[in-house]
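One chain is shown next in structure tokens, namely the form predicted on its own.
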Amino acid sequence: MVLQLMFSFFKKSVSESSSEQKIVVTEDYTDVSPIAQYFKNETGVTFDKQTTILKSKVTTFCRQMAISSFKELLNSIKDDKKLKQQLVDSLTTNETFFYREFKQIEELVGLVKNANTKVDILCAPSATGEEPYSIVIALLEAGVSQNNFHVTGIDINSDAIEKANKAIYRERNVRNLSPRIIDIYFTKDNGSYVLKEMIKQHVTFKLMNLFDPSFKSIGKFDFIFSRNMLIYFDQETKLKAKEILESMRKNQNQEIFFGHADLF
């Protein structure tokens, strides 16, 4: 009796070890178009001549989130925010740094001194606050009074916004600097620029989408900054990017600074 028993508590754990064996989960990565329509819709940004670099990153993130195909994936950012956001932010990118193209913050400089009043600056992408806080800087190297502006950036990366509002940065972001400029608005920390609160306390940060219906709430703005961002659109997605921009400014009369890439 007792044989019999181990016998048969033997021959259910062999059956329970089979059946758990057979539980394979099956991946399909193949077809990841569908992801770049719905991230094209949601954001602008188009992976059209990137099809290979989307199809790889996005295999990547599917499995560090335990997603085991592209269509669990499109359905489950549909009605979860966070995973959305997470996906956002592992698809953009936010590479800059201070003083990029100078002569169009010198240009922006003039106008407000020219205005003599105060002015509300959007800064559309604001990446990792970068080009935002050039602004600043140059405004008041300049001697512009610092109650007499204030700039709003924007992005779609969670990520990018978080390290925007720390405002840390490495050596090669600040490469443009002065050494001047460095030692009177930077406390440099173990190889790290830290920018001083009398520059960040001039900038607000938002997380928002240019194409999201609630873009317009932010207000409008005497000058309008939006380099680098066109480059990842289309022709369509251009003109309605710059049409959406153009609705947000006070004077409709003022150009928007757009970056020398992109091109109409």
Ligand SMILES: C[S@@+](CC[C@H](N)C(=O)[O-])C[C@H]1O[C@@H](n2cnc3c(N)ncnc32)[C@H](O)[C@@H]1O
The other form holds:
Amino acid sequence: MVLQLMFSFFKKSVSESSSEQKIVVTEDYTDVSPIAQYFKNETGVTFDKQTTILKSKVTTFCRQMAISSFKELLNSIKDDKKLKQQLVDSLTTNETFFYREFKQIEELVGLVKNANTKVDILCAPSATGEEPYSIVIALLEAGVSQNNFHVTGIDINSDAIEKANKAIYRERNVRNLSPRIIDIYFTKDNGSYVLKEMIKQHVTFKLMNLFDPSFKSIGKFDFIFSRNMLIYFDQETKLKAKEILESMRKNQNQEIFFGHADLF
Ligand SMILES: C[S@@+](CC[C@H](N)C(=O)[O-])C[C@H]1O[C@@H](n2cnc3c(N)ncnc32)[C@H](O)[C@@H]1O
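Switching conditions: you have the form predicted on its own, so give me the form predicted together with the ligand.
Shown next: the complete complex, the earlier chain at its head.
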């Protein structure tokens, strides 16, 4: 069977030469704004100033999933949870690395050392795990007893959570770590850096959306990190996120650790 593909700007025709049967699929990837609005309502992430980037990413996503228009995508993600998750995974940015903005981690270490009880720490978002694992390494390096803390990491991106649980990293992820720390806490395997169980056991990861009502039910925390997520939100959404995170503090006077770029 010979398949003939004929592309025009918005139209793709597939003809089966033997039977003269023609399937015409009309592609319509023009107005991405309903997708942008839906995505912002669901995740908080705005593409207001990056419509061209969003359009290109969503067009690629639609073609991969054999979805012929943004309208069809919008209808499908409302009922199809798996597809919605795949869209979220393809549109969120998970770039992170060990010991990022380390001064704040040092500050946290000081606070944990002064606490007399076991502390619960939240990283929302955790992305691929480097931030919560950095916290564990720094606490152990400072001599904090391993029974005195637990870290919870949450993220909306399922690929990121999967990578976080695996905890296998590339050189660029560990670039801020000293050779000594790498030797103690990682095993090298074919150019990869495999984090040891002694660190992994102190972190629990959950696939969660900060704006989902279920998020608040994961508990209250002594210390909360929320770094480099608010940069993807508009002002109103940043304040909403801040309010949610503040409501999850055990101590209302404890400041939340935001990233330096997360300006309000
Ligand atoms: C750049 S990473 C930040 C990781 C780490 N905190 C750091 O500072 O290196 C931003 C993360 O925010 C996550 N994210 C975006 N919107 C979210 C939401 N509504 N709920 C949970 N995570 C979200 C993304 O999936 C992404 O992994």
